[in-house]
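Taking the form predicted alone, here's one chain by itself in C-alpha cells.
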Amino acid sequence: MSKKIGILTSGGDCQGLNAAIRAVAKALYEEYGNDVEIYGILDGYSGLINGEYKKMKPDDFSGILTLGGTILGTSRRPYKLMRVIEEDGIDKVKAMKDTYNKLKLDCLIILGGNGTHKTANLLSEEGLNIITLPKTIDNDIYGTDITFGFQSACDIATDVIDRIHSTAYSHKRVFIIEVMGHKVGWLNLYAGIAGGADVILIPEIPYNIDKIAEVIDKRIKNGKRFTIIAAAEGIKSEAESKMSKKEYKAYLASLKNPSVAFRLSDELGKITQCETRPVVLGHFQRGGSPCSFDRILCTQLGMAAVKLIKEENYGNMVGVHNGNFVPVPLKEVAGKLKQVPVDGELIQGLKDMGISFGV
C-alpha cells in the first residue's frame, strides 16, 4: 500500500533535527520502497499554513546525519494565535488542514518542542493523522525521559564551563555563566554538574543573592581562587518570583540589560568586592553537529515513528521510557512541562555534596 508522508520541523532549531529527518526517511523507504512519497513542509507551521512544501527525493536525505539546523527550515508560530484570525484574514487551522488534504497525506510527522506539541495536538483533534518526535535542548517535554538536542547542547555548555575554570583560576575571578532555559533548569543543572560549577541556579528554585555571596566568601576563606556560577537564563530571585507575570514583564523591560549573568555579575561584584565576569552562551548551544548520543537517539526515534505509521497508531508522540520507545498520546503531552523535581534525590544529593542552589 502506497503512503504519502509529510515531515515538518517547528520552533527553535537544535542539533539532531536532520538526523531525525534522515532516520524517518530511511525507515520509510526501507518499509515501502517506491510506494512512499515524502513531502517536506518548509519553515514549520508557516509552510503548512501557506502551502509551502516540496516533494523530497532519497538524495535529499543523504549526508545530513551530522548536519546542524534543519534542511526544511523552521519558524515560531505561537499556539495561542493559531485559532485567531489576524489582519491577513487567514484561518490558520483551516489553511493547515487544506495543505494536508491537498497533498493527500496519510500522516504528518512533526518534530518540535512544547509549543509545537500544542499545535500538533490541535491538528490531531481536528482529525489529521499526526505523529511527533520530542525535540528541545531544554529536555522539558512531558511524557519522555529525554529529548533530542539536549545532550548536544549540554556537551557544549559543559565545554564552556570547563574552559572558564582555567581563566577564573588565573585571575581570581567569579564567573557567572548563563545557560539557556527560560522555564526549566535541566540543561543548566546537567551542564553545571558536569562542569563542576560551585553554584547552580535553576528557574525551579528562586535564589537569594546573599546566599550566593556567602558561598563566594566561604570559598575565599578556604583558599579557593575562584567561583563558577552556572545560571539558567530564566532564573528569578526570591523577590522576583513573587511578582505577577505582568509585573515581572514590566520589570524586565525597565532593565538596561535583562541578561541574568550581567545582573548577577553587577550585584555580586558590589556585595563581595570580587572581580566578576558574565558569560552568555546564547545560540552557540543550539548550533553545530549533534553529538553521537543524539545521532543514535534520533535514529531510534525515527524508526519508532515509522513503526507507528505502519500500525496506523496516530495521535501520539514517540516517548522514551526507561530506554524503551513508546507511543504517548498527544493529549497527555500538550500543555504540560517537565520540570526539575526540586525535592528529588538528585537535587538533595548535590546539596549534600556542597553545591549551592542559591538558597
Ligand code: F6P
Second form
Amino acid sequence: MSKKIGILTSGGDCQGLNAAIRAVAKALYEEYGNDVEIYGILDGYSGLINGEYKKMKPDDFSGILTLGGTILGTSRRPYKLMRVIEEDGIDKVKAMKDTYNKLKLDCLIILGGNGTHKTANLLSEEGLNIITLPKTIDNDIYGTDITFGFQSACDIATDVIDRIHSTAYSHKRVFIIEVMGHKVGWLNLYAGIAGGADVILIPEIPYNIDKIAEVIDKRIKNGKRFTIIAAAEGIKSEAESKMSKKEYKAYLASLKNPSVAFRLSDELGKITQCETRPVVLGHFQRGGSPCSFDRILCTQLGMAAVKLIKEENYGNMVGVHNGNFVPVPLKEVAGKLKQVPVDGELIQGLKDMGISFGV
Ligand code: F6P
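The form predicted in complex with ligand F6P is what I need now, so please give it after the form predicted alone.
In what comes next, the whole complex appears, and the chain from above leads the way.
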C-alpha cells in the first residue's frame, strides 16, 4: 500500500536533525520502495501554515548523516499563539490541517523540543496522524531518558571547560562559563561534571553569591590557582527566584547585561577581589556535526518512527526508556518539563565529593 509521509523540523536546531531525517527516509524507502512519497515541510510549522513544502527525492537524503542544522529549515512558533488569529488574519490550525489534507499525508513526522510537542499534540487532537522524535540540546523532554543533540552539545561545552582550565591556571583567574539551558540544567550539569567544574549552577537550584565566593576563597587558601564555575544561562539567585514572572522580566530588562556569566563575573570580582572572566558559549553548542552517539541515537529513533508508521500507531513520540525505543502518547509529553531531580542521587553524590551548587 502506498504511503505519503511529511517530515518537519521545528524549534531551535541541534546536531542530529539531518541524521534522524535520513534514517526515517532510508527506512521508508526500504519498506515501501517506489510506493512512498516523502514531503519535506519547510521552516517548521511556518511551512505547514503557509503551505511551503518540497517533494523529496532519495538523493536529498544522501550525505546528510554528518551534516549540522536541518536541510528542511526550522523556526520557532509560540504555541500560545497557535489558536490566536493575528493581524494577518490566518487561522493557523486550519491552515496546518489544510496543508496536511491537501498533500493527503498518511502521517506527519515532527522533530522538535518542548514547544514543538505542544503543537504536535494539538495537531494529533485535531485528528492528524502524528509521530514525533525528541530533539533538543537541553534534554528536557518529558517521557524520554535522552533527546538527540544533547550529547553533541555536551561534548562541545565540555571541550570549552577543558580548554579554559589551562588559561585559568596560567593567570590565576576565576572563570564563569555560561552554558545553554533556560529552565533546566542537564546540559550544564553534565558538561560541568565532564569538564571538572568546581561550581555547577543550574536553574533548578537558586544560588547564593556569598556561598560561591566562599568556594573561591577556600580554593585559594588550599593553594589552588583558579576556579571554574559552570553556569546555566537561566540560573537565578535566591532573591531572583522569589520574584514573580512579571517582576523578573522587568528586572532582566533593567540590566545592562542580562548574561549570567557577565553578572556573576562582576559580582564575584567585587566580593573576592579575584580576576574574573566570563565566557558565553551560545549557539556554538548547537552547531556542526553530530557526535557518534547522536548519529546512532538518531538512526535508531528514525527506524523506530517508521516501525510506528507500519503499525499505524500514531499520536506518539518515540521515547528512549532504559535503552528501548518505545511509543509515548503525545498527551503525556506535551506541556511537561523533565527537570534535574535536585534531591536525587547524582546531585547528592556530587555535593559529597565537594562540588558546589552555590548553596
Ligand atoms: O531549546 C534549545 C536552546 O538552545 C536553549 O538551550 C536556549 O536557551 C535556546 O534554545 C536559545 O534559543 P534561540 O536559538 O532562539 O536563541
